[in-house]
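Listed next as structure tokens is one chain, alone, in the form predicted alone.
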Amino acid sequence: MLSTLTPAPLDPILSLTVAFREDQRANKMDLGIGVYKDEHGATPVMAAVKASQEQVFATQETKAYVGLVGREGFNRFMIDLVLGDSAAKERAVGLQTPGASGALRMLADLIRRATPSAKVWISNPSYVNHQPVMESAGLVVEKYDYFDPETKQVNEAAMLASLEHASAGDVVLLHGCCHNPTGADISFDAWQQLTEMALQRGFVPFVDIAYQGFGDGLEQDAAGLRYMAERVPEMLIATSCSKNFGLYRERTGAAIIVGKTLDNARLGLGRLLQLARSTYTMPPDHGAAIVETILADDQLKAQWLSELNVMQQRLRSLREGLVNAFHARDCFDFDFIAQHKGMFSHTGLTVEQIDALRDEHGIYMVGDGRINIAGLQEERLAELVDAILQVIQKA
């Protein structure tokens, strides 16, 4: 059986981790995989998470299954976190999933069950896993214009024009904030226009909000999503605790359905439970227990919010510091980095330049030009700038 298979292509991001680990150079720099790192280059466990873990360990008395839906308290808190005071909460239900990718797949399978002919529209470019997940569920993927390679910002006019081709019953996948891989976010005005388009054309918004709190703040990052959720009849949402709680390896996420009514949303949830049963059955408990404990405790929640704010402010500072380091070399071509949000920016570097950065300088970044701002260290910004300018000058 196995001999009939051809070798699988390497994952463009995860394969970088292996190559970086095997690189013996002491000055190597990992700006590939999307994890937050502190000024020492470590991905720390948040203090609120450590305190919550101790509480979970001290009080948990069973390792019995949590059930198909996962932790009910966690699901309610995730709906609160994403939808806030929006009236859409009254017609929303949640399912704990193995990370945001698990949420994406469960919701993709739900789309396939509900509307097999639906096309899923994703941004060009989009998160590397969006298209494979949708296609693995048997859905047809179309791309809408998004990123302008000249300005390094969103071309909102082109985006809206592309989505004029979305039909009733189609699904439009949007990044809630901190667009991956570009770092370029749509304006609130664009959220308003997209909401009107959804109402007029009849497509269903599907929002992936994996970085809430890393852009302008926890509430601000969800403003566009909440505006839309209050006004459209149906919405699908995938959310993650990997970044804002630092729970990467715990695979903690949620799928949220906003229905025309609460009963309508529960119909979708029932199908999600059926799909979960035939896929992974039960979600892992530990990460969700940690999050639920934090959000249920005022002191722990305040501590977590403070730590999240520190990370968000550091990302902004790193962006400004990197732009200033370019300015110190009389280079003003990378000012757009300070305007981007979240963990990533699309640099516009070519594949050849990225290969040269890796081979000549030990600097690893994704081949599409994405750089993980959260992987930078303050004292190495000038070193990175010099390396980038050297490979550009050689081209």
Contents of the next structure:
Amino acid sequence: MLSTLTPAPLDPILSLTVAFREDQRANKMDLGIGVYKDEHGATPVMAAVKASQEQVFATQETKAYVGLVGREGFNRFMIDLVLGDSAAKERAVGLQTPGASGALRMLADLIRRATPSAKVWISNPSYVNHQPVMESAGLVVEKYDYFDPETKQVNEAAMLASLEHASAGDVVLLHGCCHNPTGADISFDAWQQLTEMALQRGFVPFVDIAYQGFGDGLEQDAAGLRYMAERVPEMLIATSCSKNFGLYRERTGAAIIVGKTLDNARLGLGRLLQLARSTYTMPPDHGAAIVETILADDQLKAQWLSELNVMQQRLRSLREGLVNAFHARDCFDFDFIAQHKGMFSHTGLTVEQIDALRDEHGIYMVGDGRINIAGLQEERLAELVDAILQVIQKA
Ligand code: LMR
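Can I get the form predicted together with (2S)-2-hydroxybutanedioic acid as well, since the one above is the form predicted alone?
Next comes the full complex, and the chain you just saw is listed first.
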């Protein structure tokens, strides 16, 4: 059986992590996978998570199954975090999932069951796993215009124009904030226009919000999503605790359905439970127990919010620091980095330049030119800038 298979292609992000680990150079720099790093280059367990984990260990009395939906309390808290005080909360249900990729897959399977002919529109470019997850569920993927390589910002007019081709019943996958891989977010005005289009054309918005809290703040980052959720009859949402709680390996996320009515949303949830049963049955509990404990406790929540704020501020200051380091070398071509949001920026570097940065300087970034801002170190910004300018001048 197995000999009929051809070797699987490597994942463009995860394979980079392996290559970085194996690189013996002392001065290597990892700007690849989307993992937050502090000023020491470490990804420590957040203090609120440590404290919560201790409570979970001390109070947990059983390892018996929780249930298909995961933790009900966790799901409610996820709905609160994402939808805030939006009225859409009244018609929203949640399913705890193994990370946001688990949520994407469960919701993709749901779309396929509900509307087999639906096309899923993703941004060009989009998170590397969006297309594979949608296609694995049997859905057809179309791309809408998004990133303008000249301005390094979103071309909103082109985006809206390409979505004129979305049909009723199609699904439009949007990034709630901190666009992955570009860092270029749509304006609130574009959220309003997209809402109007969804209502007129009858497409269903599907929002992936894996980086809430890393852009302008926890509430601000969800403002567009909340505006839209209040007005459209149906919306699908995939969210994650990997980044904002630093729970990467615990695989903690949620799929949220906003229905026309609560009963409608529950109909969708029933199908999600069935899909989960036939896929992985139940999500892992530990990460969700930690998050639920934090969000149920005012003190732990305040501690978590302040730690999240530190991460967000650090990303901002690294963005400014990098732009200033370019300025110090009389280069003003990378100012867009300070306008991007969240962990990533699309640099516009070519494949040859990216290869040269890795081979000659030990600097690892994703092959599409994405850098993880959180992988930068204040004291090495000049070194990075010099390496980039060197490979650019060589080309
Ligand atoms: C990333 O984009 O680097 C992360 O979301 C990790 C992943 O799952 O690809």
